[in-house]
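Listed next as structure tokens is one chain, alone, in the form predicted alone.
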Amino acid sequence: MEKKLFINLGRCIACRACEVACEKEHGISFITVYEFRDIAVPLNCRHCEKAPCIEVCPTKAIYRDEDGAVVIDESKCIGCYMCSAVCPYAIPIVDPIKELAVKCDLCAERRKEGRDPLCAAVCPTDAIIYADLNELMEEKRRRKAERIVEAQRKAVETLAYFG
């Protein structure tokens, strides 16, 4: 299976920090930290299983990449923006000096490299990861598990001392 960006909201703290590695990666981040009263929301392409920005580019210049993420071919766009009109995240962007639709490819350089995205590499609470969804889910399992030991363990120790 594919590895896919996950973003857990409640672990989001709005330190930025991957926006501010996306524009030191990228020139220009390609992820934005929205900030509300009691919650932070790092909003970036989720790279849809169904896209509709590659379903509308008239010149096929939007793609999905052999992992799995929406790419822009920056030769074939003719910047007509129709990627960012039907977006339901309004993510893909007119960069000002190519006058040409840009937005996040889950940092395809790095993942040549086997590196994981910058946003994910670099969040310090894990509130964004690249992962497997099979394997992201595994790992929620035992969690959940270590903490059923825990508390079957500590019902037993209170058992045994009022016993």
Second form
Amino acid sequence: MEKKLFINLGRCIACRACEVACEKEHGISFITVYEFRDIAVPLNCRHCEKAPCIEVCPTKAIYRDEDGAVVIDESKCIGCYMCSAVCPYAIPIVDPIKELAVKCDLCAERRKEGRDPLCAAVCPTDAIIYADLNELMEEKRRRKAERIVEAQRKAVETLAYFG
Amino acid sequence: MEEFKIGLCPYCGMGCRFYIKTLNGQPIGIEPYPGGVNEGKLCPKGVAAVDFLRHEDRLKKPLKRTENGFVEISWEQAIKEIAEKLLEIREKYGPDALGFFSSARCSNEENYLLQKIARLLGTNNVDHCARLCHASTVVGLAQTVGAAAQSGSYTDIPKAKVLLIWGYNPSETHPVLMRYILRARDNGAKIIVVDPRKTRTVWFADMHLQLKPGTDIALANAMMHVIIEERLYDREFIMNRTKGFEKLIAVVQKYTPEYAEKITGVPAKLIREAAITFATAGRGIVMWAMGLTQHVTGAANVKALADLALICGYVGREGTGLFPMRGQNNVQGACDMAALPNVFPGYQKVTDDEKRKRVAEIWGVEDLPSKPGLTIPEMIDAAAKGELKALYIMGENPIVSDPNTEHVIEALKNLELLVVQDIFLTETAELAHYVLPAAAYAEKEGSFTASERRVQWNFKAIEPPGEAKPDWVILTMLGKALGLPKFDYSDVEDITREITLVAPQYRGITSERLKREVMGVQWPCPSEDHPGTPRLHVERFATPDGKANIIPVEFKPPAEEPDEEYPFILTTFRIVGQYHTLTMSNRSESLKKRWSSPYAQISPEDAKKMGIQDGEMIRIVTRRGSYTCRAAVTEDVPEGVIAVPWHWGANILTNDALDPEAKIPELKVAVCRVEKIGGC
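Taking the form predicted alone as the starting point, write out the structure of the form predicted in complex with its partner chain.
What follows is the whole complex; the chain from before opens it.
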């Protein structure tokens, strides 16, 4: 299965390393961290399975690449921003120079070299992870199982102590 | 040609590795390095760490002040004139008229050389900015556990079952450390945060003890009161490994949670719950930073936290420890190298005849000054009084970093000679008689010691701009010009080698080894085949008898308390995207645009009372000065507290009252009033 970009809201410390990293890689940041009381939301393209931007694009400029990332072909984009209008997260933005729709391409250049998107690569708390969902969940399940074992051992020790 | 060189982050004390990406010798960016303590991860400052290197403001030629401002001069001329002037001042007023500010931004080798120059010139007047951050830690830990450093490693954090994070906001000051903290939480650890502000670290806490600034001891004592009353202390550990528990029992007796509630404002019930959670966890770590240390009771604050950890037996075992978190990339190293007025490298007291003679012998002299020198605030005061005549500042910017800015400026202007060696023309350098252009981290080699005592090699990636030189090269030139013995270092490794001779903790930490072992070595490392020491105090404490000293302390109020004229308590903090005096971080466009301007946090209640809107301009006034910024109305601060990031010059407001033992100023508490200006 292909890798996806996951955002775990419970781990974001609002440090904006992802924003700065994205800006370094692309000149503009395609990810934005919104800070609220007690929580922050780093928001970028979710590369949806049923991506309305792909459906709506009149010139077929938006397509899914071999890794499953939703990307825009600049040469076909006419700057109509239908994609922005239908995006549930309002992700595609206006490139100030090209005046075309631009968005996160999951660091296409980096992926070609086998490297992860930079936001995920730097995120200090793993609030942003680039991974295979099934593998990620398997890891999480295993960690939970370890916690159960730990709790069980503790309970046995306590029983032995009082017994 | 594109190349990747292993870099060492120049910002905080975490010790993160990354690759510096260069194109034809020019730095073009960073790339995660797979490994290091940061496991490839970086904070925004780390991501932007090459931005300032080629900034047009970089100093490229030595400068000399004339009546018409600065003029460029040659290195030979600059070094010759500075050396002559230093010797002349020493001749005229004696060696103690000279002072040296070393730097937690520079390598171990550079700190070693600067303090060596001071001492060979006959004075112990050498200090660095640890005085403003962890001087309290150095004093407090030396007295209790005998070693002024983080006792465990970052890898201990996920193994802990409780983290007590006191006066410390790692989410903003060490974002990468939050990686370890959240891992601890994943493993079921409870997180208790003690902070007057509701910081981003509090988002992840189980308990937030929102105390009134400067009331830390009352809170710590009350927690110990509960632990003793409920008999939750580690009896065996206390009996076998510590001294002084009986005295502690007597002192904390009166600090009932109800009594502490009156002083701290933290509900007694919460104090009790926090104490029980902490003591019953089984494995605990206490972490602290400037919120704890920058007080007139800073050293006592640290002792109180050390006591708290000791009575629970949370030192020297896996998943436990005392973690003073270092703010700059080489605070630990600068302290280890003795950029401190009372010790030689490796914390050997200047008053200890035997140790002093040994250091003197290695340096090729008969003896060295045995009288402890002046600390930074004392040197500033001595300069203001005209007793200190010359100040040599390497990589520090006291006009922005030290409290009571007006007083600092007045003192610096009073000097006969002010030399500033730095990478930019800082506010302090603007007042200098001579400015020497230094190389930045990526432009030189040397070793740096991160917070967990990890010594790592800093590899060179690019050439310095213009005529800028590594600080160790400049200091070697100066040492020679001053006619000091044995200053013929041909490369930085010569100095690293000498450090292994002088500082016992660094004996096995050679440059060859550090270049080979990119992850570095944790001191103490007594020999070349020693693996280093991830955890201190495992069998015995670094005290003469091997036992830790439990030292009870009494609560004392801060130096200033609110009154009618100054009804608010002012406190300061750091933010994630800017760094200290802005010298480096504000020269990164990406950082500057996101973290752009000063502000003051004020509670909605206070804002309402004064008719202040969010974003409106306000003036904050203390006994020392006034400061204008925008109001940020937020529930993150309680009523009566005003909190400002200090990066943009807020130290014009702060109090320079000192802790009597650590000589650290009370940067975290001052009283102020707030005036509405209006307009946005």
